[in-house]
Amino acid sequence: MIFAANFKTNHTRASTKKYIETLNQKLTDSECKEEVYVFPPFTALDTFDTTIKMGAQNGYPVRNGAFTGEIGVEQLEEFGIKTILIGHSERREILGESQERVAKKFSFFQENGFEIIYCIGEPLEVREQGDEAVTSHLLAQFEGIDTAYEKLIIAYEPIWAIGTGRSATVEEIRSTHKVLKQSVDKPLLYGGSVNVKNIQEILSIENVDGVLVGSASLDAENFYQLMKK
């Protein structure tokens, strides 16, 4: 299984570097075996001594240059960062990242090797509409990627159920899941309110091959207990 933790604007430097060291020991004393991805911010961007996968959580398409504000390859390598979360809903909803610019940035990385988790999900609007219009607003957010990219892995988040605390249903999480699996044979993720509570349920759930968790990430020790339910 696959755990992703995304801390989206949390975490200083010296508290990532207390979370990677807590929670890096107890991966360790459990010979846990799951895949452990971690994605800070920006400023807390280190290289660590650990088995935990480090991610940046954006990052622009360009190697270096006159691009104020934003983060390119080379200060990527700095750190020794080969995987990236593209896509991902807060970036296309509240910054306005299009289906074309989304698609841009995907292939930019792809062509510098990167490990990418692909995020699609669609609003309540959508899902009140039902199954078909949901497989259709999800499938038009592969325009312009390569689904057979060998390092792609796909997060399914349904935008309605990210940081409220309502995640989706079982027979939701089925049912989307089976059909993205029938399309993009890739490792498929859930995220979307992922708690203690319902992990185990999640989990359990044909073609979930693991997930992306936001607020229930922030805590190691927290993250750590996903993995052991």
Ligand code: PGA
Contents of the next structure:
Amino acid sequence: MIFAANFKTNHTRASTKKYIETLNQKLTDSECKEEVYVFPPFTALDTFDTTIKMGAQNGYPVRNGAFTGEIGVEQLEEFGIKTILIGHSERREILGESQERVAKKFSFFQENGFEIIYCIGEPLEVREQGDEAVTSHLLAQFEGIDTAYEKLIIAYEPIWAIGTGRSATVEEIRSTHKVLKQSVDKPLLYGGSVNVKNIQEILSIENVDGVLVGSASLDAENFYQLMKK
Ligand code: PGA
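Next, give the form predicted together with the named molecule, keeping in mind that what was shown is the form predicted on its own.
What follows is the whole complex; the chain from before opens it.
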């Protein structure tokens, strides 16, 4: 199973260092075989002595150049970062990333050999229109994306379930993951209010290969508990 922690705009450089040390110790002591990823904020990127895969929450599709406030491949490579999140709904919705921009970013990081966790998800008004509307909304988010890319992991995150404490139901996850797997045969994560209470149920659903976790990943012990359930 894959367990990915997305810190978003949380944690500092100092607290991330402590977090990685704590989590790494727990994973080592328990001989944990899960695939664990952590996506800290840019300012906390570093070379950590750990089996945890460190990734970037974002990146600008350039090696370097004049792009004030952005980070390119050169800056990520300094810390050995070769994994990136692309298409997260917060970037699509709050930062205004269009599908075209997301696809351009995807191609660039693909060309640079990055492992990509590509996020898709529907807003509540689409979910309320029923399964067909959800499917077409989600499949449209594969536009311009090379879904055959060998280093691709998909994360299905219904927007209405992110940070709301309201996870999708087992049936919603089961049916959506089934449809997605039929279109794209890649590891498929679920994300959206995953926590210690619902983790067991979510991981037991067919076609769920892991989870992308925000709030419940912010504490190292709590995140580790998800793997122990
Ligand atoms: P959440 O966030 O676990 O806080 O709902 C998930 C995500 O945005 O990846």
